[in-house]
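Single chain ahead, by itself, as C-alpha cells, in the form predicted on its own.
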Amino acid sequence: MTVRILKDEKAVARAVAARVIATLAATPAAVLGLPTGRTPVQLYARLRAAHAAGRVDFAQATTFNLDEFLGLPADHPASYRAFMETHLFGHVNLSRHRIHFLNGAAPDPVAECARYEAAIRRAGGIDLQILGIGANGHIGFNEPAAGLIGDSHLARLAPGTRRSNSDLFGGRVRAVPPNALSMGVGTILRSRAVVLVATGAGKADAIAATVEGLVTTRVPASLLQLHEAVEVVVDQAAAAGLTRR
C-alpha cells in the first residue's frame, strides 16, 4: 500500500484523473471500477474536461459501479446510476453496452448480485478500481461487521451511511433506502489495481485505521492492506491521523 498526501481536494482529483487517463492511454479497453458520492465529483469533472479536450478516450473502456440503492430503478433521480449519468456517463464516449450497474429494482437481489459477478468475470475482471471510503471505514456498501460477504451482495446500510447519502433525497434521512446492492470486498480485492481516495478531516480516522491499523472487518477498508497494488491518495486533512508520512 502506497500513500500519496497532496495539498487539497483539487490536487487529489487531478492526480486520480491522471491515473485514469494514463490507464486508458496504455490499455484503451481497460475495465474500470467506479464509485459515487461526494469524493469523486471533482474527479469526474476533470475526466469530463479531459475528454472534451481530446485527452482521454472511453470508446473501448468498460465500467462497473460499486453499488446501488435497493428498490431504486436506474431512472430514479436519487439513484447512483442517475448520479453517474449526471457526472460522467452523459458527457463522455462510453458505449452504453459497456456500462455495468447493479440493478436496484431487480425482483431477486440475490440473483442480481450473481449476475453482476458473472458479468465482471466475463469482462476479464477489473483493471483499475477507484474507491471512496466512509467515515466508518466502509468501501462500497461493505459496512463494519464481525464478518463480511466476499462477493456482490445485499447490504444493510449503517445509520451514518444513510445520513451521508441524505443529500440525494432532499436531506431526508428516512427517505434513504435502508438496503443496497454492493460489490463485496472479495470482488474489490480481485481488481488488478486499486486507488483509494479520501479528502477532508472527516475521513482522517478512517484513513489512519485503514493504512496503519489492524486488518479487520470492523474497518472494511483495512482489508486493502492485503492487496499488492493499492495506492491511497488523500489530501492533508484526510492524512492528519497518519503517524508515518
Second form
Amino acid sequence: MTVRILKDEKAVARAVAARVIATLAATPAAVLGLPTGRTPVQLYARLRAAHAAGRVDFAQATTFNLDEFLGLPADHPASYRAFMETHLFGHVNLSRHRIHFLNGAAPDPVAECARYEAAIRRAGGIDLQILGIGANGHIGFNEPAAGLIGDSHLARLAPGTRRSNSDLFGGRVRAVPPNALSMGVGTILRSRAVVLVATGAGKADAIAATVEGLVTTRVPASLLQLHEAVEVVVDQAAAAGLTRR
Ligand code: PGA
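Can you swap the form predicted on its own for the form predicted together with ligand PGA?
What follows is the whole complex; the chain from before opens it.
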C-alpha cells in the first residue's frame, strides 16, 4: 500500500479527482468503481466542475457502484443510485447504458448479484476502484465478521453503519434498510487499482488498522494489504493513528 497524507479534505478531494481525470485521459474507456457516502461528495463536486470546464470526458467510461440498499428502487430519494444522480451522473456525459448499479429492488437478490458480477466481467473488470471506509473498517457493505463473502452478495448492515446512513433517511435510524447488496471483497480485490479515501478523525482508528494492522476479516479494509496497487489517500486527521509516516 502507498499512503498519501494530505492537509485536509479539500486536498484529498483534489488529489483523488486528479487521479480519476488522469485515468480517463489515459484510458477514455476506463471502468470505474464508485463509492457513495459523505467522503466522496467533494470528489464528485470536483469532477462535475472539471467536466463543465472541459477537463474530463466520461463519454466512453463505464461505472459500477459498490453497493445499494436492499428494497430501495433506483428512484427512491434515499437510494445510493439517487445520490449518484445528484452528485455525479446527472451532471456529466456518462452514457446511461454504461452506468451499472446493483438493483436494490430486484426480486431475486442472489440472481441480481450474479448478474452484477457477470456485468463486471463482461466490461473487462474494474480499472480503478475508489473506496470509502467505515469507522469500523468496512468497505462497501462488507462489515467486520469471522468470514467474508468474496463475490457480490446480500449483506447485513452493522448497527453503526445504519446510524451513519441515517442522514439519508431524515435522521431516522430505523428507516435505514437493515440489508444491502454489495460488491464483495473479492470483487474489490479483482480491480486493477484501488484508491481508498478517508477524511476526519472518526476514521483514524480504521485507517491505522487497515494500513498497519493484521490482515483480518475483522477489519475488512485490511485485506487491501494483499493487493499490489492500492493507494490510501487521507487527510491529517484520518492519518493521526499511523505510527509509520
Ligand atoms: P462515509 O462512508 O463516506 O459517509 O464516511 C464511508 C463508508 O462507510 O464506506
